[in-house]
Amino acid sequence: MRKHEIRFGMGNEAIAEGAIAAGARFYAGYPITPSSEIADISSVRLPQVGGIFVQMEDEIGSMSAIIGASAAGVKSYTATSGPGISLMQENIGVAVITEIPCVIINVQRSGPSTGLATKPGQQDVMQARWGAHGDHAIIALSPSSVQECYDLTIRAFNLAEKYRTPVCILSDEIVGHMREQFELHGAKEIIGRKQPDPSMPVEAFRPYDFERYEDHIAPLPPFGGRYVYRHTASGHDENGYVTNDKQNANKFIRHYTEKIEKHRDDIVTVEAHCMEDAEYAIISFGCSVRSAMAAMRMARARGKKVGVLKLITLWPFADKEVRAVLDRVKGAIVAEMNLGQVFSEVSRHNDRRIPLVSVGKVDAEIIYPEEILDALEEAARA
């Protein structure tokens, strides 16, 4: 790859290239529509940069493999779709409790189960947040263009390393397969893994002693190196030893959420379009943003002051940003290809009880701008 190379390609290609630009050198996965191109491209590109590609027997093994590779010090990722994410959930929980960074790409399709395997959907929003059992937070990013597939993949790896956590990319079939011009610009910032102070005696190192550090993120040296320690999926103390102590459980379970929630301002990203004078807002994410933007332009051509709030970070949810929009407009539309998963989150912040209309579409076709315009008319009449 040349610096600042311009390419015309699909979102799945941009994701694979973004992972390599971020320094990822290990992929384990199992092919599944509509994400298979990520595996295909990674199988060619990773060996070219000294990386390793492994096609696993299933998605359970895929998630296990990237956890192991990341623990050994290699940035790792996998890609799948909804049914594969379902199989990965137990091991996503393992990555959470062991605080091992990795990136999980979900190119969403219509569900449940096998559903409409080749058709688009945005039905895995709540699965990304709540799929793995137990209390914890998660980071999930949603690209709406091919360029964002590249850029957000780099950001996903940076966030994973910074907060020692799995990060999800919630793409979708439309964004994954559409083709646009995008720039392979490398990465302006690559966050490396936080390492122990070299002067720290080996016997003093504690892999989970997060309270010692100002950001509450403990360093993570490569497993099997100078620092000898253990990972376990059971409740553990600062040394990684299994314990059922109630005070220890309280501390660590809160930590898995607080290390994300306390850094919302660093993690949460949105884009506001024409919101300065907007009387009505369209809130959307992923492929549906493209229809929202078209509807906004059509509405403004008719003299209606409409803006778009684009959610780039889905989890943690953009509470502050959504509330600020709802506090100043007359009504809002939430456009998404599901039955209101983000709409339910937006509704929690509707303190003024302004008209909220859900455009929740599940017929496996993209939302059309005209459908959003109809919803805007409904909000105006309410």
Contents of the next structure:
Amino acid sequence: MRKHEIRFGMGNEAIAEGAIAAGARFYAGYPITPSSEIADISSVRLPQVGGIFVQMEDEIGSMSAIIGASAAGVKSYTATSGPGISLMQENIGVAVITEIPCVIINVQRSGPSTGLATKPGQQDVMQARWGAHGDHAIIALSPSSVQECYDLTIRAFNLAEKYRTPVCILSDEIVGHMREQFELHGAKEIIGRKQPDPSMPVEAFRPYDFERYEDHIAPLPPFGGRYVYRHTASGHDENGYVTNDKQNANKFIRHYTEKIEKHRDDIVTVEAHCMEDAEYAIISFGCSVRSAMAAMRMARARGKKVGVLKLITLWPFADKEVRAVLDRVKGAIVAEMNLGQVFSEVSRHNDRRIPLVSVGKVDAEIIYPEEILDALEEAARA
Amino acid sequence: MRWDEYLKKERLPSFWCAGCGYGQVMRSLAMALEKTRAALENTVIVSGIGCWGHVDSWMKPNAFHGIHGRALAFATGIKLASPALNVIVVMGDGDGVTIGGNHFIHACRRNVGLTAVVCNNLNYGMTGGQYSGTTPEDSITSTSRYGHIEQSFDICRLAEAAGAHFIARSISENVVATADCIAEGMKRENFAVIEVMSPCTTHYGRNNNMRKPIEMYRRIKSLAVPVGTAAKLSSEQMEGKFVTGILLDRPGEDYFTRYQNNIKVKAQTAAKEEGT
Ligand SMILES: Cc1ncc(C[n+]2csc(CCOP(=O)(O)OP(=O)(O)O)c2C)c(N)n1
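What would the structure be for the form predicted together with its partner chain, given that what you showed me was the form predicted on its own?
Now the complete complex, all chains and molecules, led by this one.
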């Protein structure tokens, strides 16, 4: 174990190390810029710790393989960028409906299709939320530093296990390729998979019987143990048998959303910087947080009371936290490298109709702090 | 366990049409489990989507019923994460070599120790008899009412070209021969492909002048040539026919063994030298 090592490295490296620290021992993926270093490093590091790395024929196969490996009891992950996520979407639905934990890393690039393959963007916020057919909820975490790449990857695995769900890490080219010092502290807390109570007769085990448990999360033993059971990606009952029964469908499809939303207080995390006396807030996430922080410091140097609300979880959305900020400030800026995907979420909470300005940038360059300062002035004028 | 003890009798009958060959193949699969003394806990049936892909719901071992075309990729993850499991992958011709064709060729090449049982009924049964990658030219299907103009795949030759180590073919009505092929495949550490020609009498048969199920059974039987006989026939005599039996069984090292003996050893030596 590499405990308490200090290293100078890039975000993608920290993600790979975070995964290993969290206990992940299976990676399947297909290379794509700007995520490829996660594959490269995992291919070296996983076999050192007894894990398996396999490069699949495409992202569909990669996502299938990590779901399969997780069903066999091994914590699993894959990394890609927007185009790969598009190919994984059907299978993200599989992980949702079979409630098999896994971690999917999206190091975002710019633009639709192949887009600007080597350039940064944050245009997959909504793809992360809705990128799978059928109603469901998802957890997405967004790192803005190399240390956070490490820490949030560990957290992603913990949340995946705790809630039996796929968890998305929404990183970006800037954070992925940026180099900073980070601490490999080993995981402070590792959440393992809930197992059936040993007193339960083997025949009584039902893989999807969530209602039996207070937290609405059923235990999930690995294939190959004492429990013989089925996973089914079709609409199923508690036993994993396909059924079209109305009540059953209603119960399970609601469950996939409710099990996340019910625990939103445990999942949602934000970080407030200088918000105590702030008259204006900059709301941001991922790489754009760095621009927001710089803009805040520049504004404060000019005597303006500006704070930053950094969204660490993008999904479930920090509704309460954002509303609390908008209730207090005179105006707010949403800074993101897309055309307003988070802005539209924030707008829903603007009950007081304070000036809300979007800094939505899609020219593949990081947001300059001056652009945020201009927006702050615009908000103050409005 | 006896073969019938591998079936979930309380959930039978299946939803397969009268005349369908899949019930025969299910029996062969159960017999192969008996022959290999497969333990339920230690066996996972990974199924695709389609009529044949439903077989796992009438069988007792663990099952992973995923999505259309990806069964081999799910199975790759299961087997590599838990190499002691018997992983049997059941797919139709649509599932296995049409939508899932890319996973199929790479599974042959990668050689993860799975046993793939591909039931070839020459069309998409479940969605109503449309053409698949194995539908013969000129066939009438729900989406080739004027006659099919594409060439078809030969699954076994495809598997061979893609580097599979164990390849066998059978016909559904030869229940014992099919069971033997599956059991032999399961005994191999290598990736094994067993193609089973099985009639879709409801769609393919009726669309192609085989009004009664028995006519399609007769047709399949008339085209099947055992491997020993086929060796003595000329290519003209074999025209339109297919070979049955174990077609290829070559030694090789499966992916996991190679990974253990090469990558893991080198990686762990490198880690030690780095002093980590
Ligand atoms: C992504 C996707 N596309 C299409 C379908 C619809 N679909 C279900 S089964 C099937 C074809 C089944 O044919 P085959 O695999 O040959 O199996 P059979 O039913 O003949 O046994 C199709 C196209 C689907 N379920 N998912």
